[in-house]
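Next up is one chain by itself, shown in structure tokens, the form predicted on its own.
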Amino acid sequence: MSGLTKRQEMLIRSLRTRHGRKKSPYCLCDGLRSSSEILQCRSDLVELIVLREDKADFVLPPCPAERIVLPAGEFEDLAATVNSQGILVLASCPSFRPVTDPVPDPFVLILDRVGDPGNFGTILRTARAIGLKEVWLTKGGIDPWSDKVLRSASGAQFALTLRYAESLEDAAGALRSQGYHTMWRTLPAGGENVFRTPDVFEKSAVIFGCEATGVAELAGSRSLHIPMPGDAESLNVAQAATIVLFEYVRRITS
């Protein structure tokens, strides 16, 4: 493929598969939003920018990385999306921050084995929107640097710090050692009402769980729920997270 070295082409193609992503320290942003986000927030990670010829004049944040412009046919053959916006950014994946480092947020958002890319990405965007600096993840969830998650989050991963724990117990232990003693497990029903409980967001962790099985058991935790007067069994995890997180915004802006 003209303009790209064989290594660059093979690397980009490999990142379109789950197997290739798991083996690689790189990620691929496909689209203007996620590409602009990494260029704005973490240009130091960018290895290569690939543009379709009709988008060669895209105004992008400054970045010293190499730019390559490809004819439309060659670009579309390389892109992972059907209707690409004409830009690909190849970048190194940021490292997870150690769980022992100081926590900057008033409360911590933990995603326990959340596996759907749309849900995961939406929650990351919401976390960024309410002003959180970081999100914690546990083993068993989706790869935060997969192409689907990057698109659904619009690249919010690059504006947030991500931390990874082997288990929910490990995450809770690390947080308790820093004075975050209250662990809230969100549940479809039962437990305390998120709109009426006063200390939900005070030196605490709010945990959302796997779509299929919910939040893992955690000794010493408290249960939290969103009241649902209707007859729905539960909310989608991304919907639930949005409601709970914006309850925090309501409290700090009231």
The other form holds:
2 protein chains.
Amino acid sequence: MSGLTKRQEMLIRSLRTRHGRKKSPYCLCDGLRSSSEILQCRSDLVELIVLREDKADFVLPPCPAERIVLPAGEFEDLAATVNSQGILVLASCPSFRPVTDPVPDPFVLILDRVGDPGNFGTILRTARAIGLKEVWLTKGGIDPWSDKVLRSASGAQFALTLRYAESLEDAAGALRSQGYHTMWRTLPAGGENVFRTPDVFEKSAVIFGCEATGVAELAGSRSLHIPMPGDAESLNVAQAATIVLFEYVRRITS
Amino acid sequence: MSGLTKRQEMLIRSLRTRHGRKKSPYCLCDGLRSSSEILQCRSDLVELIVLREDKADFVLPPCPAERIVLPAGEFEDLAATVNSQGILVLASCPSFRPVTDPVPDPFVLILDRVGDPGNFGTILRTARAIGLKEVWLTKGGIDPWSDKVLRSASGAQFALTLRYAESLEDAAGALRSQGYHTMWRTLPAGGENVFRTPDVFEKSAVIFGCEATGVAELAGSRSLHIPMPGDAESLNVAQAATIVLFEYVRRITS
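Go ahead and give the structure of the form predicted together with another copy of the chain, now that the form predicted on its own is out.
Once more the chain from above appears, this time first in line as the rest of the complex follows.
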């Protein structure tokens, strides 16, 4: 393939597979939004920018990385999506921040084994929209650097700092040692009403769980729920997280 | 194909195409949730229930419609999804309710040309979750009875009543003549803060718009927005609708 080295081409192709991504310290942004986000927030991680010839003059944030322009046919063969936007960015995955580092946010959002790329990405975008600096993850959820999640999050991964814990217990332990004492497990039913509970966002963690099994058990935690006057089953986890995160916004802006 | 008449088989296959669905007064529920919903809420519309042999003893709400069990291979060939759940329900689409009929809800949710099946379906589920009885649509949005929307809404279409207007002006005219005077256009920026405005849900309509172009212009309307302290671009329409609809829940439950 013209322009790319064999190694670059193999690397990009392997990142389109789940197995290849899992084994690799690299990730691949496919599309304008996630590419712009990494160039804006973490240009230090970028190794290579690949543009389709008709997009060679895209105005992008400055970045010292190599830039290669490919003919349309070759580009489309390389891109993961059917309707690509003419830009791919190959980059190193950011490191997770150690859970022992000081926490910058008033409360911490923890995603406990959230597994659906759409839900996970939507929650990252929402966390960013409300001004959180971090999101914490536990082992067993989706790979945050997979192409699907990069797409659904529009690259919010690069604007946020992510932390990773082996278990919810580990995350809670690290937070408690920094004075974040209240752990809220968000449950479909039962527990304290998020709209009526004053201390939801005060030196706390708000935890959303796996789509199938919910939030893991956690000693000493409190339970939070969103009231639902209709007769629907539970909300999906991205909806639930949006409601709780914007209840925080309501409190700080009202 | 054993069990099905030629007409039934052709009808089911045609409903899996967008063109076939558009031309047809029928719709096809694929999967347990949307099938259960139509059997529970609108069994009068059901024409045929098709089960995969291993699911022949599914416990379903009572329904007088014909029930056919197919061998696994034949069933999968007919089902639209790769991982089908072993049930298909063929039914007439419910009629839209005339916009001149009395409005049962305290405020009306209008989706103005919302076009993404995931967004549209999520909003219908959320409307149902908060206890609304209706959702209004305008011309130019997605077909609410397409298989994708039935899936993403988990069949909430059948629990809700839908109304259809040729334009936002027409919908607003019909509502105003029933005393619903305040029309809220939800915008990404500018307008009144949804968390600080007292009369958002009082004899009003809250309008969410097309993903690409937003809510249409509307004479005499007011503008509503969701504050966003972070530096993200606008929320997607399903997120925005969830936040506004649960602000209503907060007000009635706090």
